[in-house]
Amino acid sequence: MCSQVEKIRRFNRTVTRRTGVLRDRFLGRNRPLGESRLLFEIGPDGMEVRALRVKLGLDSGYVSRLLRSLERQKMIKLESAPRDRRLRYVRLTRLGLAEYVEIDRLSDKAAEDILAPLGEQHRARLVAAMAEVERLLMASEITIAPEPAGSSTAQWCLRQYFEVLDERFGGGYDPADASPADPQDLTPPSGIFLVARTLEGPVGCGALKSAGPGIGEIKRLWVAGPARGLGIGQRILGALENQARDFGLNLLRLDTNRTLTEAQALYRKNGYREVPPFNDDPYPHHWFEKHLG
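The form predicted on its own - chain by itself:
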């Protein structure tokens, strides 16, 4: 772990030096990185202030100071939403839009300057490595937490999950035909619904419901397409197993369709063994269970 930490710190130092993050005049402009990044994220279409804060992962006090500074420079205009005056929107002024265009141009040039000294092969390697680092950094910022099963976020995740099943299953998928997992079944102490999130929104979910004394059933395990391959399914499954232990369950069951080969591999890797059918759901072809230590 110590050697890994040192390599990460060295990488961070190289990136901040090469990208000019530590300079007061970021990209040669007379403004620090924080203001430049805020202008770029606001963009030509504007943005709700709360969404801007969440997207950048910044506390409200820091964002407010940056916005006040940009407002004094006449780069932005703050306004209330017509239907809810508690919500504030920020939009670029004409001066701010011109600065946005210039920041965009200079950002392209900064990227070109990094690539210019390298040969074509090394450019391709660098860009591919950056893409992989970005994906893994995204994985490191993902949080998994309980979510009310009837909330709009949970229902959105379930719709994405059902769409995947409908696309993957040969004859389509209708949740009304499957064994039920209603919101009340996924609410403690009967069960739980977990959502995996990045700063930009949900990227996965999973549920656990009681299926009898000491028995739990795992349901609705889904990971968004762009986030697959980051170990999110593994983390959700592990979190559900920990919740099952907290609920005093000692046996977990689940079922899956033959087309979901990735799910089958995940379950087998985590010690689930195939068993005879334990329900008459029309969609699964494989049934698994695992005794919890």
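Superpose the two forms; the largest set of C-alphas matching within 1.5 Å is the rigid core. Keep in mind the model is a prediction, meaning the values are calculated, not measured. Positions refer to the first chain, counted from 1. What changes on going to the form predicted together with a further copy of the same chain:
Superposition on the rigid core between the two forms places the CA atom of residue 202 less than 2 Å from its counterpart.
Core-superposed comparison between the two forms: CA of residue 67 displaced by 2 Å or more. Once both forms are fitted on their rigid core, the CA atom of residue 135 lies less than 2 Å apart between the two forms.
Next block, the form predicted together with a further copy of the same chain, ref. the form predicted on its own:
What follows is just the one chain, with no partners and no other molecules.
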């Protein structure tokens, strides 16, 4: 562990030096860094000023001043949003768009300069390792938190989940045929709905529902495709088990379809044992349970 920490710190030193260069793409454009960042963030499609402020985490007065300056340089146009005339919508002018394109080009060039001295094989290795670091850093940023099961976020996760099932199961999947898990079943104190999210948005979910005295059922365990293989399912399952303990449950059950092999492996790895069917739903082929310690 100590040596791992040491390696992360070494990585950090090297990478900040190198990617500092990438950041400097914003410099040397005859304009303070803050203004360039703003310009680049506005992008070709324009943006509400408020969204810009939130995204960059800046003071409203400060943003206003920066926009004023970019406006004087004829890089942007500000217009009131029609639906709410307090809101301002900012858009790049032709000149501003040209500047955006140029910054984008310099960014590409900075990235190419990193690859240029390397041979083809080493390039591929570097890019692959970078992708791996990025995925795992993303994984380490994920937080798992309760979410009202009726919220739009929860509903979005469930739609994703159902889509996966519909695609995986031989004959498709219709939630109406399966045993229900209504929002009220997934609400404390009898149940809960958890969402795993990065700063970008939700990447997984899982639910716990009561199934009789002292018994809980795990449902709706889903991890977004690009986020698989990062131990997120494992973490959601662990969080659900902790919740179950807090609810005073001592037995957890779940069922699953034979096509969901990763899920089965996950359950077995976490101490779930296969048991005879405890329901007669049309979709599951395997039923598991685990006694909580």
